[in-house]
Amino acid sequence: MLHSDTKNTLVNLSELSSASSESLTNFMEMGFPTNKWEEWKYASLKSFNEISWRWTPETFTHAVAVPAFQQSLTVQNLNGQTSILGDLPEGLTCVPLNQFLNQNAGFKALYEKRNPLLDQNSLYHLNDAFNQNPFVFCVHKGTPLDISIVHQFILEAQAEPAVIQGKIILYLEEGASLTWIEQQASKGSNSTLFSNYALEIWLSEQAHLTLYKDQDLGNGVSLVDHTFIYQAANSQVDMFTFSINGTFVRNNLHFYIEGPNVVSNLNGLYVPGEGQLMDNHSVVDHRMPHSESNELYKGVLLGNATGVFNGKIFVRKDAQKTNAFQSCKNVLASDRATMNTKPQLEIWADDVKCSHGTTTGQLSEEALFYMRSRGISADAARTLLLLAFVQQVIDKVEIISLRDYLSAKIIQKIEQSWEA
């Protein structure tokens, strides 16, 4: 139960507007999650109840270097504070959510009918009580975008813990496409920050989306990510989640598809370390027919790291044609590791075509064996098996520098654990 003090704190908060209201009861009356609720068993933020939270982070102090990827647009959100540096191309807009309602009353009627929320889920009120007006990027009809618009979520330490709100729009029309990187990492340490993130993306017939997450937190850093999609006919998403580090790492991932003929693809990488969780929350909802989803999901798991994975496939009754598989394959690199699978399939058409399964492991002794007597170390042999372990996901990003930069980061990942 939150703590009364946070109540009224938040009751009171002058950066609330009454439009707000709303949200802020759900979530006051359902408080941060704990592991009675059956979707946070295993990654409860019952703690987080007890803290008093800085609700309005301190304004940022230091300049964030644009990432080495990079092409020619980055939007930075700063503790909050969202910026865009250079000149949006030909094709795309930005705008507050408001405005960008009242000019567009297609968009409206889609808006004010969504549902988000299939599971227990009080942080997504919490986010929408701070975000009544978040900025909406809007790619025009018919707009192949040939650059990538890098997002940066970037949190700074502070004083005191602090929670950090952010929310973006993405609304591809007809015939539109595009890629979109969001990097959510920290600068300074020994602060307890908590991220609480929402990205809600609609996708109008035949549009395609490139959606490539790269998350690495500091330590005291915790992050919930809410992403949700919304798929018109013969529509196309692409999505890479990379959770590299983070004290608490929980994406919620939600695809409702609503029209045929639609594809959506899901990868996911997460590497957590000694100390870390990092827990992986999907939902693919199939409502119409022809459509196929692609779920591929890895993890190496280091230390005493804890891994999550609870990947959920609805098929509608009208959703017959459908081609839905999920798998989640995952290396325990240490005796101390645990993970936590749970595949779920609920299908309700009679002509369709549906997998998913999990396996949890640890690295092969033989395998081990056989580098070992032509002259590789242990260390770098374990670390040579278990890039080849994840090497799958990785070879699916097209952007190359994205690629090495973050395999890079996943092998320095790997070679200090075994310094530890």
Second form
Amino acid sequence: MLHSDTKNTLVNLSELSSASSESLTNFMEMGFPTNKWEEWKYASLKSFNEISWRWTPETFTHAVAVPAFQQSLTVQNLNGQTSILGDLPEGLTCVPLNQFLNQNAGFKALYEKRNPLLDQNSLYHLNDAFNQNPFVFCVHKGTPLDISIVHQFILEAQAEPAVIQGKIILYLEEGASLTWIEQQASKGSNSTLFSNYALEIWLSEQAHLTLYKDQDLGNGVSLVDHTFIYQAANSQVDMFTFSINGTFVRNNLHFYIEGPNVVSNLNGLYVPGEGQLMDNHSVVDHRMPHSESNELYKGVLLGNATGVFNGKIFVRKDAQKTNAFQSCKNVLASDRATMNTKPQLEIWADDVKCSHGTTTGQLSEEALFYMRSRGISADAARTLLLLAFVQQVIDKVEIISLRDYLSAKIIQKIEQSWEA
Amino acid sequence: MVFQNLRPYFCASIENSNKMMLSVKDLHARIGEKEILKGINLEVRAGEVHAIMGPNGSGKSTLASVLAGREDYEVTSGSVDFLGKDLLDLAPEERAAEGLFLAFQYPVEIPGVSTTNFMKSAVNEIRKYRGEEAMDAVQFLKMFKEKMAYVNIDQSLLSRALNEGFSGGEKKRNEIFQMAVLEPKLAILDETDSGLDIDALRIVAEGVNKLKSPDNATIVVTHYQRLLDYIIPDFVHVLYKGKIVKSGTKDLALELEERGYDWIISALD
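The structure above corresponds to the form predicted on its own; please provide the structure of the form predicted in complex with the partner chain.
Next comes the full complex, and the chain you just saw is listed first.
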């Protein structure tokens, strides 16, 4: 239970009639996560319990540029208001959840038996309270081409501290293929904003999803992202989380492997700077046999940044012949940066291959001197070494315009940190 | 000062025509509390090749490192003038831009950065320092091709991550390739012969010789004489306990090969 004084600041929340009461009660009982919760040890949002939040944001006023990543469609969510720019491509539908559940029995069955791990995740309940009827984007069976969608989830600075919440559901029918490029950004500055966002995805058999997250928020903005992915047999997900900027970024990324011969590729790259914290909590839950997960995370920590990586892999009793690999490598680019890593493997099956490794190091002084002795300035040498370090993740991005775009932003962030 | 006394005798003609490149005066340097260089005096003029020899631990590599600007060493006294500039006042990258090059005894592995990208960064950073325009991809391609021929180096090696998994010979050849690209005024080769078989040694030495001109100079730091069969020095200096204790011509190197260092050391101790 929340302390009584804390609860007072959330009074305006409990008075909101638009929010679902059950989920709200779940949240109210727990409040914002504090460092006393094991799952939020390094990423406390305790101070959020004291803030008098505005729960329904104002109307968005800034202009938003639409990027060109060869997408078939752009979807915008500006301060919580969703709009679709252009016509839906053939094979794609977008319907509110309640309606979609009545239309699509296959999805309904999956949705009703969903079983995510929600331990210490009060913010998922908070998101759920405000998103009872999210849009479901469905790529239908027999859609021949890969559909590519850019989703912009953008917040705008407001007069008062504000919470902006959104949720999207993706459903890929049998054999469907989708590329989803998500930009989480903000406009305006120096304002306390909290983005609490959820993306829930179901892949049917043989479906293939490529998912990019470009998290580039202004200073003062905090983001908690819940991305839960359920995979049926023979499906594949290639996932990328690029955490480029933001005062506080926490990713709760869950993969639920619910059929055999599933492939789950999780890639992450985070570059927190001065005064920033980036936390990746991933869960790969092997519930069925003969599947494979590959997790590759890399971090460059600038200034006095804090990074957190917690990678849970569960291999359930039935998940024989599982291959699960996890790697998290970090470079502290400054003496003041901190990285906390915790791989967590829990294996109940006996015929599996699992490996994990985390490293945290600094740039080699020898390498820096070598480069400088060839005329490369100390800052340029550091930038070059860090880019070489992150290249492995960036190179996996197949859309060249997106790769160049992300690359340029990462270079800029690293270079700016030398000036500070 | 032995060396300075001998100079007019050895090459009076060169001295008059060629300008001073490097002038080291009473250089002292230490690492931690340990003094390693204890008063080095050395003058190098354009067009000259100097060999610095000496037993292990005499300070040869330290001298090379101090000249290149390695920060592990603290210069406690003395001065180094490089083409009219106070070398000790410059950062390592500034020294490189002014025309100093150190071929490393142990070239460092740079994961994820190919030799070509590394050299493109280096060349353009140096050009920026000198107020010159950056070179473009086409110019680089042409220039690299030309320089590759100098050291008989393969394009495939240049595309790989720098020095990562290179053999000893490949690393040293790559050093000479970098030297060819950067065209230094003064090149210091630190134990370039170590870890090389005789064929690799010849290729590396040929590269160095091709790059020699009346306008640049070379300092060869070596423990053994055999490299000097291929790179013929104008002067040979023996470094011992942080000082140059004897200087001479290439004949001195041959004498060292034959008699070792003991006869010089015992005369001193």
